[in-house]
Amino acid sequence: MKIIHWLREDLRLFDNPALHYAASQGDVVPVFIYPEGLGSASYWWLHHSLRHLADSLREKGVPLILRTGEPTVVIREIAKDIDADAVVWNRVYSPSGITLGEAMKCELSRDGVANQSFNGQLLIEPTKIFNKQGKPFKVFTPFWRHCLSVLNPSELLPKPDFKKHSMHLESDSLDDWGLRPTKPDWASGLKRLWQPGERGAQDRWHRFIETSANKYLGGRDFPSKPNTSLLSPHLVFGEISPRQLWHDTNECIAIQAVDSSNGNKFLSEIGWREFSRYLLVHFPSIEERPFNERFNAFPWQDNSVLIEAWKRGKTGYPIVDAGMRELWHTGYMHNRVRMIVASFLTKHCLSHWKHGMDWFWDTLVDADIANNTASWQWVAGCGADASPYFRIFNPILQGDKFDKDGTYIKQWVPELKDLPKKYINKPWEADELTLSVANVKLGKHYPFPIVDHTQARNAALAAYQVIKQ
C-alpha cells in the first residue's frame, strides 16, 4: 500500500499515531505543506523543526516532501500521482483545522482514496466529554476532574520502521519558504534558548523531569528560577506528545522520582492546554470575540501610543518591561509575568485584549490559537472561568512577591541593574541621590510610568461599571 502521511501539527516520530498506523500499512509518503498565517517567530522555529524532521525520516530512507498551496489541492495531486492508497493525519483541533480536516476527508472520499484522522494532540477527544447535562464544561476545574476520572491514554507507540520505497516527488526547498529572518537578523537571542524538534523536545523533557520537576508548585512563579518546563513549543509544533508527558510523570510519582504534589500540578497545566482546545472546539466564536458576550459593550481605549510603550517594555513599570523584552528576545515570556503584562495592558492601559493577542501570536514561538485566545480572555475576564475584571494585578506588587530580589528584572532591564532592591520595582520613588548612584535618569535612561497604578486601577473599574449594568 502506497499512504501519504499528512503532517501538520505533529512534527515528531515517537508516539505519532498517524505515522505509526501508516507505516505498519505499507510505504509511506510524509507530506507537509507550508502553513499560513504563522506569527514570525513561529516560523523561525517551524525551520528548524522540519529540518530536524527531515533530517530523522532521512536517517530511516524517507523523503520528506514540502509542498506550497491549499491543501486539499496539494494532498489529492500527490495520491493521484503515486496511485495512493490512503492518506492519514493528525487532528488538529481550531476551527480552521478543524474545517480543514472535514474538507479534506469529503475531497478524498469523492476520489475514491481512502483516509483516516488520530488523535495526537491531546489527551482526550473533545467531542465526547460533556458535564451531567449533556453540555460542554465552561469551568476548568469540573471539566479537569471529569476528565481524570475516565481518562486512560494508551500506551505510547515507538518511532515507526520504514519500507524503503523508489517513489521520487518533487518538493520544495526549506530554505526556499524563508522562514527565517535575515534582514536584520533578529532571531539570535531565540537560537540561544531553544533547540527545536523533537531531539530539542526529548531533552528538555528529561532535564525538566530530572531537576525542576520536584520543584514546580512552589516554584513555578518566580520567573528567574528554571522551574519551569518550557516545552510549550515543542508542544505546539507536536515534537513531542502529551500523552508521554502523561504517562512519564505518572510513572515518575509511581516511583516517587517526582513527588505526586509537584507532578499532579504539572499534570494540571497539561489539563489547562487541553481545556484551552475544548473550548475552542465547542465556542470556536471566541477566537474573534469575548466568550461573555457582555464585554462586546467593554469601553476599550485603544491608545496608540500606550500600547506602542507596552509592546516595546518602555511602561516605566519594572516587571511588565522585564516581560516584554525577554518576549522580544527570547520568542517566550514566564506565564506568571504573561498575567501580568496582560493584565497591565488590558487594565491599566484599558486597550483591548486582541492587541496583545496579535502581538503574542507574532512574537512567541509557542503561539498557539487555543492558549492565547483563552489566556487573554482570561485575564481580561472576558473569557471562560475568567479572572474576574476587577482582579486588576498592581505590577507593583506582583514584582516584589515574585522577583523581590530584581534578578529577573535586571537581567531584562539592565539599567536598573545598580539600584536598591527597595526601589527596583518602583524606581521613581528612589531620591535623586540613589538615582544618581545606580546612574538611572527618570526619563532618559528608564522612563517615568506611563500610567498611573491607583488612577489607571480606578478608570478601569469605572469602565467595568458600564457593562456590569
Ligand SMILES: Cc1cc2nc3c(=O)[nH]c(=O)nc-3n(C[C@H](O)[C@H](O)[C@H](O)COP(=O)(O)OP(=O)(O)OC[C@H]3O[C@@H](n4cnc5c(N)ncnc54)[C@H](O)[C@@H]3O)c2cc1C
The other form holds:
Amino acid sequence: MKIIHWLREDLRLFDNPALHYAASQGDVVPVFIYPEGLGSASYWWLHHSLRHLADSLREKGVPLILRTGEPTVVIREIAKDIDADAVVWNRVYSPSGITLGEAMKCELSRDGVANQSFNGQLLIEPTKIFNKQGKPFKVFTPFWRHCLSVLNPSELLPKPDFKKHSMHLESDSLDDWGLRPTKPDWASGLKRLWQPGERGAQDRWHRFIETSANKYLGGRDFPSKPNTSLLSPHLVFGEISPRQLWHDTNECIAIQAVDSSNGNKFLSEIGWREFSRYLLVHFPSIEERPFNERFNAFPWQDNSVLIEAWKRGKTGYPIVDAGMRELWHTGYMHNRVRMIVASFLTKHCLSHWKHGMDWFWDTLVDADIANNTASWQWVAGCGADASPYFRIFNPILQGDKFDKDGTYIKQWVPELKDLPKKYINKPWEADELTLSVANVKLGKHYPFPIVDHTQARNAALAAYQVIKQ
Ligand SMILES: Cc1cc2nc3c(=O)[nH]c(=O)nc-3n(C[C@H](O)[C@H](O)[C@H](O)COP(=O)(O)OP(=O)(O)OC[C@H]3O[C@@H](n4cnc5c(N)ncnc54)[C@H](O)[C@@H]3O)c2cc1C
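With the form predicted on its own already on screen, would you show the form predicted together with the ligand?
Every component of the complex follows; first up is the chain already shown.
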C-alpha cells in the first residue's frame, strides 16, 4: 500500500497520529507544500525545522518531498504519479486550514483516493465541546473545567518505523525556497536562542521540566527569569505534541517531581492554547473582526508616528521598548511584556489591535493565527472573556512590579544600563545630574515618552465612552 502523508503543522516523528497510521499501513511518502503568507521570522524557523525533519526522515530511509503550488493540485498530482492508495494528514484548525482540509477531502474522494485526517494538534477536538445549552463556550474557566472533566488523551505514539521503498519523486530544494534572510541577515539573535526542530523541542521540554517547572506558578510573570517553557514556536510548528506535555506533566505530578499547583498552572496555559483554537473554529470571523461587535465602532486613531515608534522600541517607556527590542532580536517576547506592549499600543496610542497583530505576525517565531488573534483581542478588550478595555496597564507600575531591579530592561535597552533602579521605569523623572552620571541625554540617547501616561489614559477612557453609550 502506498500512502502520502501530507505534512502541515506537524513537523515531528514522535506522537504523530497520521504519520504513525501511514507507516503502519504501507510505504509512506511525506510531502510538505510551501505555505503562503507566513511572517519573515516564521519562514526562518520553517527552514531549519524542515532541514531537521528531512534529516530525521532520511536516517529512517524516507526522503521528504518538498513541492510548491496549490495543495489540492499538488497532492492529487503526486497521488496520480505514484498511484497512491491513500492520503493522510493531521488537521489544522485555522479557518483557511479547515477550508483547505475539506477541499482536499472532497477532491481526493472525487478521484477515488482514500483519505483520512487525524487530530495531532489539540488535546480535545473543538467540535466535541459545548456548554449545557449546547452552545460553544465563550469564557475560559468553564471551558477548561469542562475539558478537564472529559479529557482522556490516548497513549503517546512512538516514532514510526518506515518500510524502505523505491519510489523516486522530484522534490524542490529547500535552499531554493529562500526562507532565510540574506541581505541583511537579521537572524543572528534568533540563531543564538533557538534550535528549531523536533530535537530542539524535546530538549527544551526536558530542560523546563527539570529546572523551571517548579517555579512556574510564582515565576512565570518575570521576564528576566527563565521560568517559562519557551515551547511556543515548537508547538506552532507541531514539533512536539500537546498530548506529550499533558502526559509528561501528569506523570511528573504523580511521582512528585513537579508539584501539582505548578504542573496544573502550566497545563492551564496549554488550555488557553486549546481555547484560542476552539474560539477560532466556532467564531471564525474573529480573525478579521472583533469578537465583541460593539468595538466595530471604536474610534481608533492609528497615528503612524506612534505605531512606528512602538515597532522600533522607541516609545520612551523602558518596559515597552525592552519588549519590542527583545521581539526584534529574538523573534520572541515574554508573555507579561506582550500584554504590556499590546495594552500600550491599543490604549496609550489608540491604535487598532490589527497593527500590533500584523507586526507580531511578521516578527514572532511563534506567530500563530489563533493565539495571536485571541490574545490581541483579549488585551484590546474586544475579545472573548477579554480584559475590560477600561483596565489600562500603567507601563511604569508594570515595570516596577515585574522588572523591579531593571535586569530585563537593561538587557534590551542598554543605553539605560547605568540608570539607578528608582528611575529605570521613568527616566524622565531623573534629575540632570543622575542622567548625566548614567550617560543618558533624553531626546538624544533615549526618547522622551511619546505620550503622557495620564493624558493617554484619559483619552483612551474617553474613546471607550463612544462605544459604551
Ligand atoms: C498580544 C499577545 C500576542 C500573542 N501572540 C502569540 C502568538 O502569536 N503565538 C503564541 O504561541 N502565543 C502568543 N501569545 C501567548 C503567549 O504570550 C505565548 O504563548 C507565550 O509567551 C509563549 O512562551 P512560553 O512557550 O514560554 O509559554 P509557557 O508559559 O511556557 O506556556 C506553555 C504554552 O502554553 C501556550 N500559552 C501560554 N500562554 C498562552 C496564552 N496567553 N494564550 C494562548 N496560549 C498560551 C503556548 O503554546 C505556550 O508555549 C500572545 C500573547 C499576547 C498577550
